[in-house]
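Presented below, as C-alpha cells, is a lone chain in the form predicted alone.
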Amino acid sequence: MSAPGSALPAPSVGVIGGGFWGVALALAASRTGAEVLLYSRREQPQLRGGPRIVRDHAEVARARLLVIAVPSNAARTALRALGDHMDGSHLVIHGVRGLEGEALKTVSDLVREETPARRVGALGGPVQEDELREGRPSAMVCGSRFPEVHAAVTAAFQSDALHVYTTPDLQGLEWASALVGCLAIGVGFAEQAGAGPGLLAALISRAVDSAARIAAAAGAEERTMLGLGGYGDLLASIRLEGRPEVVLGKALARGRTLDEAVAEARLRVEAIPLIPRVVAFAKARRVDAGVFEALETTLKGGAPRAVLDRMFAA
C-alpha cells in the first residue's frame, strides 16, 4: 500500500447517488477544488455553492472520474442507465460495501458487465460519512489495478483532512469492505452485551482471521484483510459509535427487533442480507465461518450471552 502524491490538476468528478454517502463523497471532492457533478433525484439545498446537482445521466457522464454511491441492490440498474453515455476513457470507482446477489458479485464486476469502462476501482477503509461531510480528519483506501485510477482518486479526494492510501488488490478491498461491514455489527453487539477491551480484541482478531480466509476463497489476497481496508476499518469501529453497523449491533443486543434496529441505524446496512450469503459461500467451500454464523444468529434475535459464547467459540 502506498500514498502517492497529488500531481494531477483538479479533475471533474461525477458522483452517482444522492444519499448520505453520495453527498458526503461529493462534498469531500469539492473541497479539493474539483468540479463536482452530483446525480441525484432529491433536492439537496445544503449543497448550494458546492457540488452541482444534475438529473441526467448524460450530463454526469461528462466527468472523467465517476463515483458510484448507490446501494448494491441498485448498482446494476444505475450502471446500465449510465453505460449508454460512457466510453473507455472513463475511470469508475465505487464506495459500496455490499456484494450482489447469491453469486456475491463485486460492484466492479457489475461495472465491467454493464458499461464500457475497464479502468475500475473501489473505495474502502475506516472513513465515515459524517467525517467526509464535515471535513474531519480521516483516511480511506482506493483499490485498483490501474495507477491512473489511484492518481485520479488521490487528486480528487486527498486533502489536509483526508488521506488516500492505495492498493492494487481491488477484489481484496471490495471483499474486506463487505466483510468488515458484517463484523462491525458483532463489535457493536459485543460492546453492548458487556464485552471488555480484552474480549473485544479477541473477537476482532478471530473475526479478521476468519474473514481473511473467506476472502481468499473468493480470490482476494489475505493480507488485504489484514491492512487498513480490513483490520484497520474494523478496529476503528470500536470508537465509531455512530457507524450504522455498530448502532444496529448495539440495538440488537438491547433486545430490539431487526426492523427497530435498522430504523436506529439511519443508513442502509448492506451486511443484513449479506451475512447469510457469506455463510452459505463459506460452507460451500468448506471454509470456517463460525463468527459469521454467530452474526446470523444475532440478526435472528439470539440472546446476547448465547451469541457471545458462539462468537468466541468460533
Partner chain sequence: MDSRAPIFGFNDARDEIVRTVVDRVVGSTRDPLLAMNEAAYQEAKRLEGSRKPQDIRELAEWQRLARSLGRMHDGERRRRLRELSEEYAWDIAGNFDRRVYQLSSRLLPPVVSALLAPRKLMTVVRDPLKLVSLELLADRVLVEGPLAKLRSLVQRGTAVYVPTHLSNMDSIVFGYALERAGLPPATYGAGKNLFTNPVLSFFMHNLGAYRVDRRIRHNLYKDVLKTYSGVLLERGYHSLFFPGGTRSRSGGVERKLKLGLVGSAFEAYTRTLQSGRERRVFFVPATINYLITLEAETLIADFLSEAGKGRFIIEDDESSRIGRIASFLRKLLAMNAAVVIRFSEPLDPFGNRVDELGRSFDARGREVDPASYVKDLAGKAVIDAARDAQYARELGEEICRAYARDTVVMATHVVAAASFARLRSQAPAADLFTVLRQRDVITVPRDDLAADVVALCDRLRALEQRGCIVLGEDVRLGSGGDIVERAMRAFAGYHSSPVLDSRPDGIALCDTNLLFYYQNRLAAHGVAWDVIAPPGVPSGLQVQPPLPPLEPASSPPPLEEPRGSASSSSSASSRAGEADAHVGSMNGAGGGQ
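What would the structure be for the form predicted in complex with its partner chain, given that what you showed me was the form predicted alone?
Single chain only below; no partners, no other molecules.
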C-alpha cells in the first residue's frame, strides 16, 4: 500500500446503504485499515469486527469521505437526509448505476442539489461485488474533477487486491456505468439467442461506440465510455451468468414477457426505465442510438430474431 498517507490517522469512511454493494464497499475499505462506518437499516451479522453499523445519518456523516451505495431511485431521499448533517468539507462519492428522471441527471448532480458538498465523485469499472467482498484481485475506476477525491478514494480502497484507476471525467464515468447497465441486457439477450463469439464481439463493440456518442452529447468525453468504466465494465458482463441485466436479457430472448423476465432477474434492473429515456435523449440531440432503440423493442417483446438483425444492422 502507498506510503504517503501512513503518517496520518486512518481515513474514516462512511458508507450509506446496506445492500450487497454497500456492504462490499465497506468491507473493501476496512481491509485497507480505514475506520469504516456503514449506515444500514438492516442487521449485518456477517460484519463482526469490520465496518461498524450505524443507524444515524449524523453519525455516519462524521466521516469525511462518504460513499453512497443505494439504488438510484432512493439516492435523492438518502442524500437529502444526509445533507442535514454535512458541510463543504465532505467528499462524496457514489457507486450508483443510473440516471435520474427525464432530465437524466447523474447522481453527482443530485449530490450537489441535495447536499452542500461540492467535492464529489463516482465509482465505476468492472469490479464485482463478490470480488470486493472476498478481497479477490480486481480493478475499479474513480471519477472526479477533484484530485483530493482521487487521493481519498485511493487511500481508502486501494490494496494489493484492488487497483483504483482515476479519471477526471466524472460525468463520463457516470454515463458509462448507466449505459453499460442497459447494454448488459443486450449481451444476455444475444448470448441466449445463440450469438457466437464473433457476433457477440461485434455487438459489444458497436454498442459501446454508440453509447460513447450518446455520452458525449451529454457533455462527457467519448473515450471514457471506451475505457475501463465503459467497455471494461461491459466485458465483465459476458461471464457473469448471475448479473441481473444479463438474466433479464436471457429471459427475454427465451420469449418471456418483461414482467416474467424481471421476476427471473430477482433484483431491480434500473436499465428498464432508462432505455426509453436514453432513446428520447439521443433523438433530441440527433445522435444515432440504434442499439438502444433495438433494446427498447426487445423490452416491448419484439421478435428475437428481428431484434438481433436490428441490433446488428444498427
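Numbering follows the first chain given and starts at 1. If you superpose the two forms and keep the largest set of C-alpha atoms that fall within 1.5 Å, you have the rigid core. Since we're looking at a predicted model, the values are computed, not measured.
Comparing the forms between the two forms on their rigid core, the Cα displacement of Arg256 reaches 2 Å or more.
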